[in-house]
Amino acid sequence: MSAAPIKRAYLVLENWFNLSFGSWNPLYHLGTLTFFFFWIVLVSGIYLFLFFHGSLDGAYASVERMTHEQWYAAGIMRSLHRYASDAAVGTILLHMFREFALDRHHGARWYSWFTGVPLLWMVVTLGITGYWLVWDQLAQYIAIGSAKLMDVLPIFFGSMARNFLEGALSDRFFILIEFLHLLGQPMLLVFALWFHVRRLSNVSINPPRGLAIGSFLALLTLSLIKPAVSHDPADLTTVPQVLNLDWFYLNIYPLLDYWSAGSIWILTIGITFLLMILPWVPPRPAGAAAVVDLDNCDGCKQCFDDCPFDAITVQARTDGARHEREVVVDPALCAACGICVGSCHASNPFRKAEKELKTGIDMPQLPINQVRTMTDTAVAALTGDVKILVFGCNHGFDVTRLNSDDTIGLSLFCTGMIPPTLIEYALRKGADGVMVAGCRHADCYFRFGNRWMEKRLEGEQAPVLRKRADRRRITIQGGAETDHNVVEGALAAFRQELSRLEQVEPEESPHG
């Protein structure tokens, strides 16, 4: 199956979630849900550690006491610890699949994808050491399997599997595993998570409150209905016969019954390598980065605040102008979204209306002056009683499919690229209404483009839509490429509302 069918199938599935959850759609918050599950794992793990006895003889007994004698507290905490850990792996896998299906791993986003793949293995190994600490038959099974996997690596001397012969294992084993699970691996994971998001700005680690509460209640309910329990205690003189594997963490261990440890390493490393090179398969040319024009930049920092990928920095002025600051674009980080153009107050199309429009920061392949020219041409070509101009983005619904005598769609890199004054400008030039049709609500391809656009139109974020603009003649309807009926329906309703306005105010012109 090619990437396009995967994307369309995923968008259809996501739309069902939208109908069920609305703005709480968990597929829009997979990253923050993962952080939330990590918090549950951390808090429950700290509680369990207070009652855990890390020794060869005491580990299993202490876990059993927590599970059965204190089932109402530590027992529930153990189950929450288990199920939140599974949920974290689930959200990570879904997050990776979603980024791949929606083609959000190429270009400037290669870094987040590339650093995200190792995170999955870090979480899995953290879970494996957690299972070891229980020291039941399942722990025995995966400890021996892990030793076999370690033995084929040239970094270890001697045979680790010999440590699991009868009488060879000591309490030092638990000291090592406790250190890894409770301190070493979590610290490494925290650092890796920071590394993963360091090229993104305005990073949120908290899901919507309602979604967080609902997720916690679901985990708590599962913990009460099906508590996590141990297998029989580990016995190095016997081979476990029946095991209930946690397939989120322990999926490779059954392969040891059929394959060599070396073959499993080849498979694991091969899958990891293939995942990590996906941003460059197939290779794609990167869009030209935004360019700063110091003659029109006053260093207001709005583009710095709005850039989703931390590609813009602020420094002291270098051209001797009266302004104190200037902005600088890092081409290696720029995603070529154009959101910074919409952020710049110099992108006002009313400035020097008869000359070339210059702005403080612009996209070389689609300058704001060209966008204004496209707007002039489109508005002039509109005919009919109700003339509508639709601004869309290249990654959402194809607005050119709406083209007719009275409707023309212009597709830009992102709707966040549109300065609010351009919408007012289109109304002044003769459009009866302007629709902004970017990505689905709260799901911008470039993270924040549609969010910033909505805030600008509502007057909540600079540059704001001027009060003189007629807000009734502006509407927003996001949509993916599969949302033709949704966008068409919104357009029809908007056209009807504009017709009503024209009947009430037939002499009002220009609009705004």
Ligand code: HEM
Second form
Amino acid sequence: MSAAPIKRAYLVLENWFNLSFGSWNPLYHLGTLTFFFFWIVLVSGIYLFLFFHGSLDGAYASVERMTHEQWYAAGIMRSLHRYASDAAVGTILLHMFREFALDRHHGARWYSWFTGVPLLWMVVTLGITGYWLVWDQLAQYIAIGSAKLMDVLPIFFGSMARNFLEGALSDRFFILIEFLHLLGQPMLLVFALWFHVRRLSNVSINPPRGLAIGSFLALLTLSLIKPAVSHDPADLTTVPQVLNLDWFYLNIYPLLDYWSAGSIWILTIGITFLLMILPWVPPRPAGAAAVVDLDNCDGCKQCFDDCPFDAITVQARTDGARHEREVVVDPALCAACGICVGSCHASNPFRKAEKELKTGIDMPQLPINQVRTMTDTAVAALTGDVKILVFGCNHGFDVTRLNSDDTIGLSLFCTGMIPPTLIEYALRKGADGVMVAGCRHADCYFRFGNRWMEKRLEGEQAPVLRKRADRRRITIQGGAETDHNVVEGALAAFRQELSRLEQVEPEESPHG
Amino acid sequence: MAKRYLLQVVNYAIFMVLVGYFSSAPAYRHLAEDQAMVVLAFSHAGQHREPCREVSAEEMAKLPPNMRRPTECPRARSPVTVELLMDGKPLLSTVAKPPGLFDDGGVDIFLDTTVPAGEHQFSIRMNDSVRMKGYNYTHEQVAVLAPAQLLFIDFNTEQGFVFK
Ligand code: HEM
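Moving on from the form predicted alone, please list the structure of the form predicted in complex with the ligand.
So here's everything in the complex, that chain up top.
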């Protein structure tokens, strides 16, 4: 796989953050952190607006007054406004890198990726108009650079760049930029953000409080140590010589000194195009969508609540059964994770012991009946004193690597696919313990699989693990592809705990 | 636990350094210390390629009444050729074709380049008519450019080339 080295690099970064932040790992909260930075930008921006003078003659002086005379309030707001915007570009790029490295943009998930790419440009251009409003030499530099870029597009009549030569400049254009920055672009961004997460369910907007406080304090400290300042005022009779560029936003402009505006457009449009087609490169077959079996569905809606991709809807019953509702899967939205199978209480393997197990919603490529058969076969094949069955998933640590005489790993689409009754079933059939592996904690490939599975086992979310199952014989330890040490360590500890249990209460062993 | 908080502080410090640094550094030098910039920029419509001609009475009679005019002017305009020389050497030049479906639009010229600061002799020549050989506008001027100065050379038909 070509992505493997990239994924490995990403996982190293994730490890580092896990070490210091645990489940607050900022890499698990990049989208929400970006939202949080936008909030800071919004609040500080509103404050700045109160003191800003929106004209060519007044803008610079008003920003200077805020920065120096009112450094303790408007000055800090200005710095926060700048640094939170910069931080947002950082988190957006990391967010994008993460989704790419972890391969979360293929198949039915193309939509979030595809709608994410324009967000990047919207944010960058919003920053550009922001720097424009200061009307210092940096603003002059980007204004002329932008004008050169616009002039090669066939949409403007006349030369925009000529407007910035002495004597040709009017306030009208400046006010247009102001309108864009204060209203037009932010509104477009909000709309586009809503669009971006529209196909996901349970999207949270707020990062964990500790992470929000920590990053806010960091930005505030930075604002105090290194307040944001302007360049000299714009002077159209001279050319700015040295510019302290904000590389998060203004990285394109220096290229203009080496390339033509046309080539720069070709480059940016080319990169955008390549990014946008990534969900289909390389093309790969989509997993078959979940299928509802109304004969076994009572319309309880649990799968509808649990689906991470909003692929399930609820409607009035169509088959004349006495239940009120039924669920419908939209195959175009289904990511084929199988979490709905784990949600369905009809997936209980104790049902129809002698016949084919059918459930209310099932995965055509790995039906629950086959999962039960695999479990039967695996448990029967286990030998030794402490027999452990490990359920894993195709995206985290490869559990089949644990296979030995007394341990067998079964890999499913997602650990969220496991109904708690299946674990109870494996114990009843003869396993001494069941370990659920799957993706790293708080980082399910299918967003919520391992979280829902844990909640089911803890009795917090239906279908819950029944009391009669011995919770001590079940353990959870997720891990990524590279986490052998962690998973194997947890398995060894679990084995020890199980053999201790066997010694203390042999008669209570599940198959006694 | 204490170690974890310490690591968090380290991470936040890295975050602050990265954001703080790249928000205004490394500095970018757009123009070398001893350089100035020359911009030649103007809008101008080239002359018509063909002169207007009188329409004869017979031709006029053939036209519908609302289209009868005494002269007929073909719309196509000439390209504008302009060259700027500095100290006798070519500095900027272009041949701007008239835009528009019928080649009838005015051209927008925007050419810029950096030059060493100091005194320079500039000569500009321009042709805006295919019916004329050579250059029908010329201008010579000496200018002393300070470092970082922007010399804007404009053009209009009344005054010709103007240094600003
Ligand atoms: C303004 C910047 C952005 C913000 C605030 C943002 C925010 C979010 C949020 C909150 C989520 C939901 C995460 C979850 O709950 O699992 C998300 C998902 C996603 N974003 Fe973004 N995003 C931004 C830009 C981008 C960009 C530039 C890309 C890539 C080009 C991108 C690609 C994705 C993908 C592929 C998913 C999700 C998918 C999934 O699990 O199926 N986003 N984004």
